[in-house]
Amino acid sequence: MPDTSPISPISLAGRDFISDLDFSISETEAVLELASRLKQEYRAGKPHPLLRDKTLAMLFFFTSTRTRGSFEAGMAQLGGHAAFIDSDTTQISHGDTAKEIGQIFGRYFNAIAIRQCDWGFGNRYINEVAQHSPAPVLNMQCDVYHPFQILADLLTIREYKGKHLKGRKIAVSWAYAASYQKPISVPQSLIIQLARFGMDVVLAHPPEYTLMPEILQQAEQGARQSGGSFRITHDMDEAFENADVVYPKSWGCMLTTSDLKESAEIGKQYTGWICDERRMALAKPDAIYMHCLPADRGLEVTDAVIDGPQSVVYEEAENRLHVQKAVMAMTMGGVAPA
């Protein structure tokens, strides 16, 4: 006989969000639906104080622009308060352990959000805090994942390309930048999240800029299960050909070397890896250009592209606000999408 039992509403109350895979596909869909609703209400000037009197600890080990601004604004719009905590100006820099932060902040606050991107340490630290915290722990970016950025990316792609993404091609490409050795968390989260939503994901990078083997395996598995595809190329042009979405950005060659000088020298071999008008012409005429920002203008991307009609970077940045509000509402307040 068919199962006629009622379907339980999706609840994320009390849940951590550290890896992109912490939420199932149906749970992620629920987050996106609530984010879309909150975005509509926000633009219509309709208040939604879903977390009145709730508090969020925002613990930063790395500087931020969009992440701090969007979480702080989001908590205020939800009726709560976000406390900015800089690791360098607190006792965290003088001996507070991950266990102590989890035990104590987990009692002070209704959730703890952490940005810790130190290679080989950040994700372990966030998970250790979560192990000891009675409150949910949210990953604002680590050395392995950037889950909130990719939720915003996914919402943006759905807004421009529709909710059914199977068969849509995205080029996730390395691009040259002369600035610091950027974390690999954005491309890693992109490939595992978008592959499981059925997209045809092409990862392009020079040989030295490979990603973590377990992440590549997760992307392959997600593509198999969703009916999408995942492949790797070392040719940026090939990745861009006939793409619906292009997402070129720089990341460090952490799996090749930990020496910053050596990394900089390796990067100089690939200054031609830039998103310019020629490469955009390889993609579909209605392809969109995405970047998590800040972009190294003139190195990662030309002004003509990032400021051009195919760029959606500002909508993408705004969507950080809405997806983060949705996750906070569902994890901190037990809000279910209508």
Ligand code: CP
Contents of the next structure:
Amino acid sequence: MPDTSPISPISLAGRDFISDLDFSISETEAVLELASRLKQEYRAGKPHPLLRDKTLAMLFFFTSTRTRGSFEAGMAQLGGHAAFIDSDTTQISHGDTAKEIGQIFGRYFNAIAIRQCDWGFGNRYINEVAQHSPAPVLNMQCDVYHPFQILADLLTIREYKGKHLKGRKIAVSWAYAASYQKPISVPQSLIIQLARFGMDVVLAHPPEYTLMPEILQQAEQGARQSGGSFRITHDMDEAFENADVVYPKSWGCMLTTSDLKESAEIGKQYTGWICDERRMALAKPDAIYMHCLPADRGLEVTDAVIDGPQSVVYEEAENRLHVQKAVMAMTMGGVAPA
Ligand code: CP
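Which structure goes with the form predicted in complex with the named molecule, now that we have seen the form predicted on its own?
Entire complex below, previous chain first.
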């Protein structure tokens, strides 16, 4: 007899996942539980075709290594199929609206995953598609949030530091990079998700690199409700002191200027904001170093740190696969395998 029991006592069937806060704490816990189970089964070579014959549209307006690879591999491992759709190859530039994408892809596919990071537009676009889609819409990163990255980060932190994160300090710090103006979605999602899971969240950045005021308020509110804490400093060293987790990465100063030349000039004042061995020594001896990748090596972080014993970046990247499979299985529907 096939096992047709629900994959989790909590149902997320048909739900969108666009903001980190779309799932309650108990729903997020259920996702992490399933992700851990799927990770164990994957490592043991045990198949888990929870989404047999189901399909996912992956609509990308922006480049990706990990997100594309992990969603595509994840859908195949769940017994379904993921269609990679580069927006440049669609008729979107010739007039297909967000409503039409929602209505049409939502009929072809069992879920629509979208990466649209354009500042001031991406989140609005994804929400508009969701408003018109009969199928769930999953945010593969927008200008405001990167919720799947932070689910993977949370799973990774729990694997290294335990499930009870109250009293654990994380330094979410800006770091210098020269490659491009990276979205602010990773630090924003980090502070709102980890504050509500009870961590002591310290956000460090030069004054020009502020995050969105409503996101800062959500982080403060989450910390108040969880018994954790949230504060901002402009001193990277101070943020690192006694931290259990350090997460230094670059982001753009979008809230200060939209001029790319000016933002590059602002960034050059802060080339000293790098994660090196001296700074790692300020954190706890067993602190872990995290980065969502890709990193600007030699600028955001030294090779000695990112390739060193405290770095968990590969485990973190792997966990993208497991949390995404859990969310897809729970939102797109599925039953436990035989
Ligand atoms: N961390 C992350 O989202 O990686 P990609 O941009 O390569 O998908």
